Each structure stands twice: as structure tokens, then as C-alpha cells.
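Read the single chain below, which is given as C-alpha cells and is the form predicted on its own.
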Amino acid sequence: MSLTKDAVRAALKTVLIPSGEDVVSSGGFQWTAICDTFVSVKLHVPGIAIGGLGAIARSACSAITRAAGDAGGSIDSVIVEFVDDHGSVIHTVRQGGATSASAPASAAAPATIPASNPAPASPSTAGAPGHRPIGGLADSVPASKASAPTPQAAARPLAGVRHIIAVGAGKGGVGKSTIAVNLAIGLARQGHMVGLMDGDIYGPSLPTLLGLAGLDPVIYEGKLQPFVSHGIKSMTIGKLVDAEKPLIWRGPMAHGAFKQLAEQTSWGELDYLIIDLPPGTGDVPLTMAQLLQLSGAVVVCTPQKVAQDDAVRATRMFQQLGITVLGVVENMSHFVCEHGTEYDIFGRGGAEMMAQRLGVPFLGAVPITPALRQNSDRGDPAANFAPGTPLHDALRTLVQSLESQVALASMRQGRARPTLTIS
């Protein structure tokens, strides 16, 4: 017998907060996710100092551990996240190490992890809070600074753009640009005005994926005019430099290029601006977080463990920068041959399990097919949405899931309110 979400909720009814209520009755319980022996819980308990949150988290960990024992199972990890009024994570407590029904609740001591460490003010501040080199060589961030403002706190909205969504990944080769392009096309097919910015300064892919080879950049009234193709607007540095010239740039140069693409492109009125980020957790994501106010980020991951390891780092990077993680996409989930037979080359479901373990939404799985490769190489992404193909349903589900998560994030961030239509 395994632990259920209802059992976790029931266990949390024994956890009291300073008001005297339990955390569930007070409305502080947000949600829980369970994957095998991993449990994640998100709570909203306002007006309590970090030390008090730690005590509540320890009680929650103990209650969940007891519930697992009562269910005849065991858990390896419990993660308790506390969020503010906007849904941003402000404090995280993790109970690690194997626990079982026969082990005392204190067998594995919870480790407190600040979730919102201040990010470096510039790419060159390598020793700033949030970076911890080899163990013991640098002090960790004091708990009193755990709720310090993130780079997003000072970021500005982009004029005329309702939602800015970053698409990132911890490593290259997972199809991040392919997902970014198909999200943009899919949103446009839903009737939205969409822009797509190629923020992958070092390896721009949009010229090929969107078939921009025959188009030249245009500057009008001091601003770059975006390319218009497949129903979306786009801009990429790949059309502003020699196609075969390597961009051997240091951080400040990449910072400047990203800033120009974002702020000096005449985007006009957009419902969504999708930003395709370079792989990794370096200068460009930090520049973006300081510069643009985002609705959230999408993390792309293939199913295998080696990709998950880096995707976890990308997810934590966005959270530390103060950017809502809208969800995880499992790309190359499986291979569908021309005859319709499916092959789980990389181990289908790995990224979904990772999302559950991290407590973030799972947006959907996208297969790899010969047609996807062909359409991408010839710059015809709209063909991926042809009805009756294996890609059509997967991409449609992905786009609809993203729309839902953006709406929820906007309400949590106070940028939108729910509406009621009576007919």
C-alpha cells in the first residue's frame, strides 16, 4: 500500500500554525505531489518568520513520514515549500535520507535551504550569495536574507507584451528550440498574437527552424523590424551576423546582444513573447531575469537521467531568479516510426517523474518522428500541426496546458483576476 494525496492532506491536519488552526483548515495547504518515495508539499502561511516556517515544515515532515508508515510504505524525501501571496517560493525545507515505518521521525534531520537567494548583480560576481564553491570554502547565505528580492523584483514589463515566457534547458541537444518554435506556432493557431525571440546568442536556430534564409533584416526608425512567417513575429541574432561566423563573446557582449534583441525590436502588440534561451545556467538567463518581467518559464527535458540532472538545475535556477516555473516538457518522449510503431528509446516518462518530484507542473510529452525532423530542417513548423499526425495531439495538449498554467500564474502574481461569465 502506498501513500496517497488524501493521506498527506489528512496528515497535515495535525500540523498546527501559530493561530491555533491546523495548516489545512486555515487554507494554507496549496497542493502536494507524490512520485514513488518522494513527496512535495506547498504551503502558504503568511506573517511568520523563517524560523517559524522551519518549525512548521519539520512538523509536516514528521506527519507525512508517520502517514507513510501507517500506509505500510516508506519515503526517501519530503520537500516542503512555502510561498508568498503571489505564489513565489520564499523558503524550502527538505527532509532527505531514507525513512521507514520503523524509523523515528527524527531519523533524518531536515535541512533548511533558502529558496530565494539574491542573484549576482552582474555576470562577473562569481562569489555572490547563491553560489557555494567546494564545501567549506565559503559561507552559506544567512537565513535572514532568504527572502531578499530576486532579479525579477526590479525587472520591467515589455511595452505592448502581455506575457513573456522563457524556454530553457539545463543542457543542449534536448530540443529546446524545437519546443519553443512549436509553442509559438501553436499559440498563434489558438488566435494569439505571438512573438518568438532567439535568445540563444551562441547557437541561434530560428533561421533554419522558421525558414528565414531568404529574408534580410530591416531597421526602421531606429528599431529592428521582426520577421513575419508562419503567423508569428520573430527576431534572431542568426540573421544579424554571418551565418558561419562563430560568436566568441564574453558575458558582457552576450548581455548587450540580448538586451538589443529584446528592447530594440519593434514587437508591437503581443499576447505572448516566447524566448528561446541558450542551454545552461549562465549569463543570458541572468540578464533576462534582470531585464524583463516574465510570466514564467518552461523547462525542456528528455526522459533519460543525464538530461534530468541538468533540467533540475535549470528549474532551480529559474526559481532562484524569482521566475515561476510553468512546467516541464518531456521532448523526444518516444520515437514513432513512419509505420506508427512506437519505441521508447530514452525511457518514456522520466521527465514527468522529475516534474512530480520537484513539485512543478508537467505540461506534456512530445514524440520524435521523421516528419518532425523533416519539417524542422525545411523551416515549416506549421506542418507539425497537421490533423491525424502523431504530433498534432501532443502539441495541442502542450499548448493548452501552457495557456492554463500562464493564466494561473498571472492570478497568483496579481496580474490578472478570474472572470465569471453567465449565459
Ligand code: ADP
The other form holds:
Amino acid sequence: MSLTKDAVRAALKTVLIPSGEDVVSSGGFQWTAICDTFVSVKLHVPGIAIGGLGAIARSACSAITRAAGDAGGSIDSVIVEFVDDHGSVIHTVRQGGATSASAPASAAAPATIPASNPAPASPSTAGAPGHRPIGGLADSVPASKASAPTPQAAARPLAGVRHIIAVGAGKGGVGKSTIAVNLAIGLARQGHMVGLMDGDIYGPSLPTLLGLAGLDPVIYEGKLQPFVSHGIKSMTIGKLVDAEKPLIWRGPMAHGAFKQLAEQTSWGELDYLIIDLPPGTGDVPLTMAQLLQLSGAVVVCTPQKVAQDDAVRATRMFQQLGITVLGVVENMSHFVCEHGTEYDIFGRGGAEMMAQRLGVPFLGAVPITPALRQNSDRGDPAANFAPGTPLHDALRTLVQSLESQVALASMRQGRARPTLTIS
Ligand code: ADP
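Return one more block: the form predicted together with the named molecule, after the form predicted on its own shown previously.
Everything in the complex follows now, all chains and molecules, and the chain you saw is the first one.
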């Protein structure tokens, strides 16, 4: 297909909004990504109720599909995302793709889907003991199985904790723990009570990232007391075992260790408990999904194709476990040199495009920043939030996007209602 970004922009000039202007001239066209036969666009059209956005999305889908035809190709899926003033996704409409037949856009009515979560499917391991690896992760699942209960269905909330959020990644080394720590600190800086649990029981990194070296674990009335530093509570297996010994856990032991950290830590009242998962699609996510009722999961990915492939698997895994994917974070997105020149070392935008293709929100991008690595090695994550730095701005965007997606997910899951404030 030879559809170009310019052709998409030109197509959107035929899409009118209620003011009478077209969506491009009104300044509402923000972004487009074209990947093979998948096209995504991001629009900002303030002042229009959600109900009115559907019509705009329908004409956008039709216009883009026509443009693809004019360019001599065809497309399988168009995703139209509407964002608010802060760039957070408020509504997503998808036409085509996995959820509908590849009929021409002009004939097919777009399907309105939740911004964050295609229907979860049941893993082949549903109901199996917690130590079995998750297998058979497929892009789609037969309709007959789609309504089978997921491991999340039987999970329970953790007393006193409002939102549990897992941070996962398809592969190691992409910055999953770094992002988990900074999300936790960022949420705390927004005034929330936050806990951070090192669910990466095979390779715990919180002792280093939070600078816990001088602290000893304390047990009081039979419960582990979380460490308190940088404004958050934390617990890690790395402070309970010899840090230099390899942690070789069989499935049931890993299950037990995770359960113990989650349930036998005296977390107290928390707005958010962030769980840093091990990389990949192994035993621990299944244990977690069976045990804890989550608000959702965040997938961390670097932009390269190989990282995206693994992140797609991680996203599918969460969905098959019945966990809402709150969004994708693109870490090591690009590098800004000391003179301000930006280098797209790994192919900036790759993870965002992947998120668009999967129909899950994109939470934001974090650049490769030597200070981030240094602060992490020093165990001083609060230093990443020095105001006025690009790193601070990137992390704040991530945190704000996450807060919005958690609120949306909670409403969809029936755990929260929208509130109307009259002043
Ligand atoms: P993972 O948990 O995915 O294995 P880590 O969070 O441990 O990865 O990060 C791996 C290494 O990369 C660490 O040294 C960390 O400080 C560094 N790192 C992560 N993200 C960035 C970034 N955006 N800029 C610079 N260094 C980073």
C-alpha cells in the first residue's frame, strides 16, 4: 500500500466538524501512523460530546479508506483516537481489524471499542495451578471460548488498596523496573499514597533503584513492614534473601514468594500499588492474575521491531488473563544530545505505532537520558523529577496519562462512577 501521511492529512481535510471547519484546518489533526495495512490517527476536537465523536470518526475512516483506494491499495484497520487537552485518549473508534470483517469502510459501520481493552480471551491455562507457564497466546480466540472466565475473574482486591497496577515487558532490559519506580514516585508526587512491590522475584532491582542498601527488613505482628523512602512504600524479595545468590524458584515457590510479598506486607491504605513484574510471559503474571484484582497493566517497550514483537506478546498475555491494558510506554524513545539535537537511535514512535495497532492507549515516551541511568544506579529516583527538565516533563505526562486511564478503566469495570463537580 502506498498511502502516505500527507494523503491521510489530505483525506482528513474532507472531514467536517460541527463548527463547519474541516478537522485539519481547525487544528484538530494531531498525528498519524501508517504501518502496513493499519492506519491510526489522533484527533483533538474539544467541545464535542462523546456521542458526536462517532460521526467524525466514521467520516475519517471512510475518507482514509477512500484515500488508500485512490493510492492503489487497501487497509485492514483504521483506529481513530480522540484526545483531550492533555493528550490523554478519551475515546477510541476502530474500524476493521480483528473485531470486524474487512469490508470497505464506506459500507462498514465502525465498531466503538473501549479505549484500553479489546475483549480478553481465556488462556489455555485458565484454572490451572499457578506454576504452569502461559501457553497458546494467539492473536484471536474462537468466539466459543471468548466468554470463558479468565484468571482475573476469581481474583480479589487487596484490603485497603484502591488500584493495583502491574508493570510488565516482553523482554528484559527495556527499562520496565525504571518505569515502574518512576511511575510510583510520580504518582506519589501527585499526592497519592503509593506502594511499589518488586514482583520481579527472579531479578529484583528495587534495592538498587530505591537505594535500600542501608535498611533492614522488619517484621511486626507477623507482617512484613514496607520500606518507606522517596515518599512511597516498597517491598522486595531482594531484601529478604542474599542479594548475590541466583534466585532459582520452581513454579510453586515463585507463586508462594509472590503471594507472600503481596499479602503479608503491611501495605496499609494505598491509592496505588504498583507491581514490577518479571519480563516475559511466565508464571508470575498468572499467579498475580489469579490472586489480585487489578485496575490494569502497563507494558513497557523500546521502539525497535524486536522489542515490539515481545511487547505484543506481553499485551496479549494481559488481555488473555483478563487484565485491562492501561497503556504502552515507549522507553529509550530517542536521545537528546547536550546541544539539543534529537537522535532516533532505536526508531522513535515504534512502540506508539504498536499500541495503535493493538488498539491500546499510548501513555507516553521517555527519552534515553544519562541522568536517569545515573539516578537509578544511585537509588535516587526523586532526582528525575527536577522541574524544567525534559525528563521531568516526560515522566509527568506518563503519570497523568496513567491516572486518566486508571479512572476510565475503573468506570468501565464498574468500580467507579464519574463525578460531577458544580462550583
Ligand atoms: P528492565 O527492568 O526492563 O530489565 P531496567 O529498568 O533495569 O530494565 O533498566 C535497564 C538499564 O537501563 C538500567 O541501567 C537503567 O538505569 C537503564 N535505563 C532504563 N531506561 C533508561 C532511559 N530512558 N535512559 C537511560 N537509561 C535507562
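No experiment lies behind these values; they were computed from the predicted model shown. Numbering follows the first chain given and starts at 1. Whichever C-alpha set is largest while still superposing within 1.5 Å between the two forms counts as the rigid core.
After superposition on the rigid core, the Cα atom of A10 is displaced by 2 Å or more between the two forms. After superposition on the rigid core, the Cα of V24 moves by 2 Å or more between the two forms.
Residue displacement note: I274 has its CA displaced by under 2 Å between the two forms (rigid core superposed).
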